[in-house]
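Next comes just one chain, in structure tokens: the form predicted on its own.
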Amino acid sequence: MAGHAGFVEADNAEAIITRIEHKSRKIESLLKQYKPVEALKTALEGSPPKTRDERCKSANWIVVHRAIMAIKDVEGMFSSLDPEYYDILMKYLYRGLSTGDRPTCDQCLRIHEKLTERAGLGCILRSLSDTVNTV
């Protein structure tokens, strides 16, 4: 079986990364113009990459990552940020909490406490249950 519909393979891999690129220097853009829940925002759209490609999956995370470090008001993000984004967004701290990383983590736990909060338990089993759109 070739894989799930939609899923883009290795020989599509070096667009999605050069896609990626693009998204990164926008985000490194927003960031300088101190706009951190927009950074956040344009670092989730598109995600995850529609692909098993473990390089594309790496790249889009390291942008987020980036992205997730800069948020220094976490309750200040969730007036800007839409429930649209709830989900993708614990996928990507349940990610960042497997790095061990204690800065990382720490802000993942962070954010993770606001986000059950406001978008409930719910968020929590969609993230963990989607085997399908891995991050």
The other form holds:
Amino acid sequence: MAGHAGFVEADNAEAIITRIEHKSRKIESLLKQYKPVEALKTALEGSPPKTRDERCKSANWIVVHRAIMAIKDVEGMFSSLDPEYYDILMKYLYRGLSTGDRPTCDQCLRIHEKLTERAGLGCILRSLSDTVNTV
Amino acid sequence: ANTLRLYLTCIRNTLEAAMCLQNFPCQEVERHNKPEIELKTGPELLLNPVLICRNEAEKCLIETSINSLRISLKVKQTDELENILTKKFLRFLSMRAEAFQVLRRKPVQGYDISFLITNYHCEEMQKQKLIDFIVQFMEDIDKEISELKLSVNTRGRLVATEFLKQFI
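Next up, the form predicted together with the partner chain, please; the one we just looked at was the form predicted on its own.
Now the complete complex, all chains and molecules, led by this one.
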């Protein structure tokens, strides 16, 4: 089963990276139209959870990072973001916080506070305990 | 100051979620009870470690396991003097780790100070108070180091003035 998963990943890695590139173009166009919330939703949607491939995860992280940095109004974002995205957003926030880059960390800390208020501690705990679908 | 507040809030929330410890006797050796975060005997007992950076200089690593939690802090050090003061002051505290109970004698590699909280601590002490302690510690450390730096500079200036008076 591990071997089979290995094969699936090797084929899919290229497919996933192409998909991520499509996504990033779509997100750029959404950002130009000043729709940062839609951009974030698109970025979080196709997150490849089952891949172990670091390149796919990094590529997706770059895309999500772009969308997160473009958000100015955090409160407004939460009013239009569906709850199903909270968990995956939390995982990406922790990845952002681990980078150590000052503007990224500032933005991530701001969003983290509001997200915890909204989603509660369960969201944090799910991102800590999920060792299978890491971001 | 605003980022400090956000940074501490983030750490507080993460700690509240991560401090879910229960007793777990060692799986390999009978009648032994070890903090799993230190020994890492099995991947099923560990949660994802979380690194929260405020900026390039300050960060906080929180690692949890089933019966223990390790918090490592890197304090901001802007110049050589603060570097030395921080090292000496935190070494002073770490040497007296027995008195603090939750302090670790040696900081984790790459950090200035580490805390080790086990399920026994959570049973004896209140979880909220433990978290308050850690966050208060982080706030006070900065104040302490700047006070120390100020007193060192003042003392240095006084000594130099006195010494050089003889040459006037």
